[in-house]
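Coming up is one lone chain in structure tokens, specifically the form predicted alone.
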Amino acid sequence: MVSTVQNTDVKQKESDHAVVVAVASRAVFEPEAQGGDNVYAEGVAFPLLQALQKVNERLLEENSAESLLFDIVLITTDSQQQQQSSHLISSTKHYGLEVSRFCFSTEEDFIESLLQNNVQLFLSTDRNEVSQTSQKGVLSALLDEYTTSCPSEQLRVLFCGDAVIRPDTNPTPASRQAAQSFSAQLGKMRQRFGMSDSPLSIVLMTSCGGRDSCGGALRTLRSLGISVDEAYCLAGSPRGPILSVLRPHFVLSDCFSGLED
């Protein structure tokens, strides 16, 4: 069974323009950690979302009729905030966190939730559902606790340009559709802001090879109208260095892998 609320707090947004981002509530919050009236303490995914809205306040001061804008939602199947909605919601205000929907379901209805609502990314610290959401053609990417110390002021997103050129799995073809449509909706995001100062940085990674396969991935993000704002070529050095300087929120590769490495 699934269940939507509507934030009517929130203005919301064109259906039609808006690019929908899903959020697992307990990456947002964390449910065992309560403070005063109710309100649930920040979880790993707190500076996201700020990110997230920022963008859009960004784009709505250079455009106040501007329809391409992140339209965040966040899921649930914990059925201890299910039986606390209220909680989740007042959380959310109490933040002034510009979520336009409150959804929940089971976990046997959890990817029907997604499809209902029309998600084009999905975010969470659970690996079997990013796993099993991808898997269903939903674009997805993990969280983990790099998200925690990522800035909230600018949202920075990362390429794997190894997935873009030589993916470790073959993606299908839903999948791979979806990740196109959302980097393309990126990109246009990107196009909004001069080269300075914008509050949405991409940057390319390439892990293996040499400037080729950097050269051959920087096209490949290109022929999707996406101009990056830095590239990376470890050509075989450890990721995690560059990584710990970079502080992307999330990674996008057709492998969906995490910041582990």
The other form holds:
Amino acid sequence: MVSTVQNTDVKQKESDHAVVVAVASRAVFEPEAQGGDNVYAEGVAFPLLQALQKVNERLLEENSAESLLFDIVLITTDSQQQQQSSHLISSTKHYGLEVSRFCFSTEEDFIESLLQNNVQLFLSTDRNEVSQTSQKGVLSALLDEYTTSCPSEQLRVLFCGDAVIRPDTNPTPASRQAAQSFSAQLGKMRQRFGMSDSPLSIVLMTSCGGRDSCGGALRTLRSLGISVDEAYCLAGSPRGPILSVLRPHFVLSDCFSGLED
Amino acid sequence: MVKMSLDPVQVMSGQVTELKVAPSSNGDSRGSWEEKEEFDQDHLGLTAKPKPVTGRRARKVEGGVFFPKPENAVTIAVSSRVLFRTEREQKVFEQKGVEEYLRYQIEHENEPFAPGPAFPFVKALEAVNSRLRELYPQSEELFDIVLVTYNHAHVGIRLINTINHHNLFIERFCMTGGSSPIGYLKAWHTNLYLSADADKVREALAEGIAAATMFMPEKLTEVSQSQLRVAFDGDAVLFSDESERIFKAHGLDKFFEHERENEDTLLDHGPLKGFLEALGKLQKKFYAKGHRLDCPIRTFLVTARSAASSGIRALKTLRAWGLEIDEALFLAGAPKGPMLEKIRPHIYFDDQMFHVEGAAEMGTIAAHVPYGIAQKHNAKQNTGVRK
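Next up, the form predicted together with its partner chain. The previous block was the form predicted alone.
First the chain shown before, then all remaining chains and molecules of the complex.
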């Protein structure tokens, strides 16, 4: 059973033009810890939410009638958290998070709730959840330990050019399509800002191939209308040290599989 | 009896590789000496005509390590402004701002940049790598050249096209789009960072990374294609600036006195000691295979110290550190330019702009190490020569 609650504190976005991003509430708030007044403590995805909000803020600064905005939805499958749904909602309001809706569902039908809400990107700390949703054609990315130390004033999205981040899953044509359309939206958003001082930074990284592999990925992204701000070609050097300097909020890899030689 | 497919002469000498310099034995055309004509032309022209990118020669990769682990390799990070000539583009940036600059770069994407001051040095590093791969095909102890630029990724395709055009072996790069590259230098275990930006270089030095600012000389003397030649100043480059401080504060006599009294006390290390050490390790690999006389790496100390007096302390320090420097030139205060013109290093490191400029005037590519007490005096001597 899926139920959706609107956040009355936040203006709802135009569903046709907004980019719906669903985040697992488990990632946004610490389910165990509680501050006073039944307010949850901040979770690992907190800086991510703040960064998404920052992008919206700046988009509206550029154009107060802007409709290409992030539409943030919190998804809860955890039955315990569902019982405390009022805490979830009050915590969200307490922090002034720009969450439009809360979706509560069971683990079986949460994918249904994603599709119902026209979710274009699903983010979670749960590897299984991400794998499942990805198989069903919803663009998904895993939030990991790096996420918590990401900046909150700039959204940093990493495109992995040689799709090695998740070698176990083979993206379906549907998820590749989802990846491309989300990326194109992101590219459009990026165009609203200048070269410097952008609240959104699009980063490309290729892990294994040499420079031509990275050059190819740059061209592919350009053909999708995405201009990349930063590019890193690792050619086999370890990812960890570079990622910890890069600090992307999340990583997308489905755009490229099947497109490279 | 074992049937050998080797030439009996080679078997007797115990070596399979040839001693003379030849195109690299791993089958690819990279590092072939036919390129010599191509980039000599680029050197002589100050405003190189942009050439369209021709079909890139295929790079076959056979034998030898091509993607060494950063901690095993000697990582040299170069910025785009020192590897290539980008003055025209710099002007667009300064006069018209970043958006116009990036538009210009994309418009000229298929025009490769001309070689910059670090280009001959990088070519020489590749020549050494070819020899190392022949002798030690499984080893990761090689030079690894990484392009580290705070350029925007919009310039990426042009940079890749340029690397392809010049057939450079640079497979790793970092385009940070404006943020500081220092974190990436550390992540890549950088042994030496070369940039046109003195602030970035100072930042790197402060983090313990050997770094220097490079300038394009007006004329360029020809340098060796087969042997990497690196020259270092002594004080505040290989050694700390402690002696220079004495000289600046108390004059030459006090300096000599101090050096004599402390002859047996080791000098403290300077920012480029580690890089000399890394070069020494690679040299030993050539010596181990009987290539001492034709070692493709040669190091030089070019110091204002005097052989008979203050130089002794420098030599003792080097010896105590276990560092062999091939040639030590004690100039006793004489100008360095003419000596460097004879040595023809691919790069010369000095902490004083006065010497860097003097070297450049005579066609030597010199790099400034902004370290130590001499920096406070730079303002008077710096004529702002920056090509």
